[in-house]
Amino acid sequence: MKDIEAPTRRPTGPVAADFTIDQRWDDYTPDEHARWDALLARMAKLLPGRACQAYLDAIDKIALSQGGVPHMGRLSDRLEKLTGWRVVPVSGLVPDEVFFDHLANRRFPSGAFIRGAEEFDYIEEPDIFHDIFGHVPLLADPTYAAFMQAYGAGGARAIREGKLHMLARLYWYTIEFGLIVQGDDLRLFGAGIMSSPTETRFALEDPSPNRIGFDLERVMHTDYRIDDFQESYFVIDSFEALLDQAYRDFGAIYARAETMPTYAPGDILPTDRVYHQGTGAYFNKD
């Protein structure tokens, strides 16, 4: 390992090549530990009825619960057990390349640090509680941690092909903002939601956003917000049928999109399948 002077918001010792260090947990403080503790419990009372099911089972089979910050070795260890993957401490965003490495052998790279008081409702930047409470999850369920492995190893040839932001975009709208079709109902899967108080009424209660039917070349010519809530929310069938269009040769999707439109956050299409349609209030309230 060797010393590298990376952003951090927290100390981090030596980082390796592939950026992961040392979590420190000895070094949380007891104030640390309570605010992990005061943002699960806040979460806990919000999610039942609007996660998916899913997420709320893997819960429990992680032991996620409160006690202060997670360890991440120890973490690693229950989730290794169901679906292969471990959790590794970073010091804060790695490069493209490292991070799709991480994915596609089952390594989900995490921030060690925890975000401010003064930031507990909304932070820029993700910390541990967005990655691991809002992530890792999931990569409980079988079908979801081998969609994030498959969307991993993907991230090399959207690199050599120039087409990176076309895959940005189907993380953003699945893995960080996703939502799911549960028995009648849309539940929530995304990682981005999980750990946000507001957005987790936002995307599934409030008229403002479009909600709208999953389709893999319409979300990858989609732009998307990253400084609030957003425009549009994408509605996946099932976990199974995301990991089926992870499989999909996406040589032949970059190779069309020369000659596709970007489509703007709010927009509607006539192709679209609409669970919702958008008032756009919360956009036009300036």
Ligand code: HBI
Contents of the next structure:
Amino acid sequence: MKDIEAPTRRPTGPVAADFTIDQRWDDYTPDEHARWDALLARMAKLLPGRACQAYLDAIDKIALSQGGVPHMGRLSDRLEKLTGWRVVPVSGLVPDEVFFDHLANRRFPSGAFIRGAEEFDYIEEPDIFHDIFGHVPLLADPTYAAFMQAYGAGGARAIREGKLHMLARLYWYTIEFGLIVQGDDLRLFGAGIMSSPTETRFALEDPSPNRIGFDLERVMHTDYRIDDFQESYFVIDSFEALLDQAYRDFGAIYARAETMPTYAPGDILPTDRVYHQGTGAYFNKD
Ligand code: HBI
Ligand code: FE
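Form predicted on its own done; form predicted together with this ligand now:
Let us now look at the entire complex, which starts with that chain.
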């Protein structure tokens, strides 16, 4: 059996104590710049009418649609003027406490490598396209930027109290795969959806998944899938409402966590505000 060789990744160079590296922007090849442009062009066709307005506005505000792989330093100079956030190149997934410390200090850690042509449609670990096209634009929105910083600040305590898995679920169902109310419709804001041409449609339009009103503790006790579409997407009313939740007393939530059940990704509870009860067809196909 021909073993599948790991895709080649660009050399990261020396890695600092906080896992940051030099982006080495001059080393990106014309192919890699073209691949960034192709990935962005594909999403640019899909996101109007699906991404929330704050995201679409932010893409322009941070001038992300310029050609080629973004230079994180120059992008950060524009972003920092808006909300104090910077984007720092890292060597890949970094230890949890390092990740949270960066967020708490308004530094978003972004992978510096870009996926290979053979990974164009799906990639396991976050590459620069997922991180910068998916996560960074909304950091130009002051309310979302404040939420991300508050989220990071809560990390150290969650780790200390052995409740990181609860904070990871909050991250997953909002920052990665969250939906938001916009007028009479639902729109996307989660980075994992924003960087995926198939999941942008699935999350909003497919009858299969549940779409459930966001509730902090409900989400913190709900498991998720990491390698496929979600069985349920959670819907926030606004970034202001999400930010308010970040200031709740997580100590009390952690204290009663032991008495709470863990819900399966596809569960619907009698207390849920249900926007759409999914058919589950995607996951039940034989
Ligand atoms: N590291 N570079 C990077 N990016 C992430 O999204 C990330 C990480 N380390 C840990 C981590 N995420 C998780 O702990 C959070 O998603 C909760
Ligand atoms: Fe991500």
